[in-house]
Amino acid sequence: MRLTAVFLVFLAAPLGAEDLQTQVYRARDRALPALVNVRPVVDLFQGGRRRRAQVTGSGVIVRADGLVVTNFHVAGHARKVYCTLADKNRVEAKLLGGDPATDLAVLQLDMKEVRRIGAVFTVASLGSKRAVQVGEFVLALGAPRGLSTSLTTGVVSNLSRFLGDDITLPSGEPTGLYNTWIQTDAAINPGNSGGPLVNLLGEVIGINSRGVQGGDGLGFAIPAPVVRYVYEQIVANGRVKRSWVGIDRGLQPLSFDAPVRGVRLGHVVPGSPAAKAGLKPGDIVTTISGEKIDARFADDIPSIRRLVATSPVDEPLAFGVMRNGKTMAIQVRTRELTARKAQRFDARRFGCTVRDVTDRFARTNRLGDQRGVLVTGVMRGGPAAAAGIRSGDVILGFARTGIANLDGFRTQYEEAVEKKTESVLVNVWRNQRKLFRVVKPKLGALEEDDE
């Protein structure tokens, strides 16, 4: 009997994997169409200076009218952005708007130059029409490395996987805190970013977002509900609108012999809303807007940070509290959130790039705010590594002058330059102590390729 058994399963297993493969086929049919290589022009920053240069990535269309939904890292940052059709036809788009908190875009296809060609596109579907699953069989698709399109299959490993609170883009911006992320590994190699994780039925369930560089069968995509939500923002107000109370950092999930189930506020941003109407750091937050949390693990935390996030803008939220074992209720206005993108800087006569100081360096390297610069990168033989400064380094302020930010240091940077300053005393913070380094800015014409 059992001989017969195992007889069975041997001649079922060719059965059911063609069933797969024809599954798979389809699926190909319907998502491939819609897949797009998106080669950005961008400004890249090395050595201390800036180049222009073209990189590439993944979209997908999502809209009849040419809307493509790509990563935020991919496209957030260019000056113009060409796209390769599955038909092989190339056509330029402009960015419609970006969200760096969850590494999305939004591109246009200029339709007119499509309608000229004659170019051919499917419409990919957004959303998947049953529950996603893990150990579900996905496809992944892209063009990796730069390379045409090409296909991976794998599973969903997780559907909720939990990254951390200081994952940033390759600019620095946060990204993560609104979304989990789904977990495959179905093969996402750079390149593949922005590309579509697509089911069987050729539903588009995520966005390829990111792999981990040795980590085989390590790969994360944005859920579908997620991108939808975001793309829907960007086209109608060209951002998402979120609102913001102050309590986003630090939220502390609670021990499971906790005596309530809530979510604890480990920060409140000093003279935000949440701290002018009471809320306090320690607070064990138990309700917002009616609706109970419960976090008992990290991954618990984002979608209660979309809770706050997606309710309306300047409007109160009622937050159920437990402090000291008592109850309370708290009513908190909302207001929207500003959200800028990472700017960089070429102070060329100074042969450094600088950009804004992030709030996650700040608190890695205990600066205590974020006032300042951040020195990304030195050009060797230039002025600012001939006065010491490294990359890494946070310039402060110009002689008795603080900056508070990138457009303080551009302000101070060209009123030097324009008044030919010969010597200019900065002052820099490494490793917990202020330095002193003068800087012996260009003042001569500048070699063409500076420009």
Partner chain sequence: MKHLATLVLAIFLLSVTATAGPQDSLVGVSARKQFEFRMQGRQITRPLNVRQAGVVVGKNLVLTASLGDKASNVRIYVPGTTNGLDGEIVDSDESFSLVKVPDLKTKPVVFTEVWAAEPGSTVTWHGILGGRLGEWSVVSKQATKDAILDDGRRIYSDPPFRGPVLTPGALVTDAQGKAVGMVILVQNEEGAAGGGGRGRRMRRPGGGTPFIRPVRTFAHFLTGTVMKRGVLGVEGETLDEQVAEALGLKGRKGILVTRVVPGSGAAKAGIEAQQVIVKIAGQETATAVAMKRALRGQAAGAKIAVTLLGVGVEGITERTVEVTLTAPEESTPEQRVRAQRFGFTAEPLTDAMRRDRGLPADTKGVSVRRVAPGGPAAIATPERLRRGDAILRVNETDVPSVAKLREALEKAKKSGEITLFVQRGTETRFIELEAEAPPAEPKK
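Condition change, the form predicted alone to the form predicted together with its partner chain:
Partners and other molecules have been left off, which leaves just the chain.
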């Protein structure tokens, strides 16, 4: 038996035309000239203050006129982006648009500059006509920890990895609601972000975007079809238009022994298009726009969300619904999903940084309908630190005035600064309790920004 197997392998090798090494070389030669080392200048909110810093990530050129795909968490908040091409030429790029929901951003290289300095690059082919398979050999290209033009190899470990509903980007936006990931054991480190995952034909099958801290051989890439959709939307509209009906967050898989196949609505946002059209929690959605729905695991959910999200905005969307054993058809008029970049603010005279309280934060911290701003960092030795304010506190208001969001905070903050208020009474929420703290803003000249 063993002998036969050995024999077959032996026989198969010459039939496979090229050996693996040759194939890797070919894939490398096709993909590497399209790799970009992306170095955006971003605002880092660290240690209770905003600092301008250059970070490093990767990207890949996908169109001859200099369009680069990278991660939103690399360049989505960038003020300026510098790209180093594979031929070691450095070119400035402009942020065309970003999509935190899929963690993708599109950059436009300054083509005048490219021509002027005679930079050379190739265009990677985004997506493969051949179906990606588990076990397929892949190469990850990028700049892990800033070590530019690095190549690592591995195989596709899983094609539709689901990482949960509640993941957020470092800047605070929720992500991963509409896509699953390609899992690979090719080494993915910080800095690989935005770089391509390519197959042995040199085609980009994904954009490397996540690793697992402390994990070994656990990297995750956004699949090429998702990348293509987002990229085309950004090129056409400057953003990704998504439809929303108000069922996204409450989709629940059905158990195996359920008599029907579909997805259960666990929550329907009150007042949403779905609620107005008569969809109710407990309904089982069996079809959307004629397409059969079958959710038995949590990993099946993102594709259903995507089905709704990619349907046309402001158009009726047909839902096939099973309620109490009866089937019915319900038309829901979609609305455009409004998503905005998370805004952060450096309250320099307070010595802390804040951002909007997200719904998710409010939910997990039982804030109820209270809102305010979340303290994301406190500067050592600053006024907020002296007042005993900590990172993770929620500022609900100043003295007797509540604040609804970051804009409200800024108004109050700027008023206090303008009036040169010596001490500001701040209402803080911590561990389900309200506290009062007194912040003595730093008046007078501030040190220069280290821009």
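For clarity, a rigid core is taken as the largest C-alpha set superposing within 1.5 Å between two forms. Quick caveat: nothing in here was measured; it's all calculated off a predicted structure. Residue numbers count along the first chain shown, from 1.
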item: Cα displacement of L200 between these two forms reaching 2 Å, rigid core superposed; value: no
item: Large Cα shift (2 Å or above) at D99 between these two forms, core-fitted; value: no
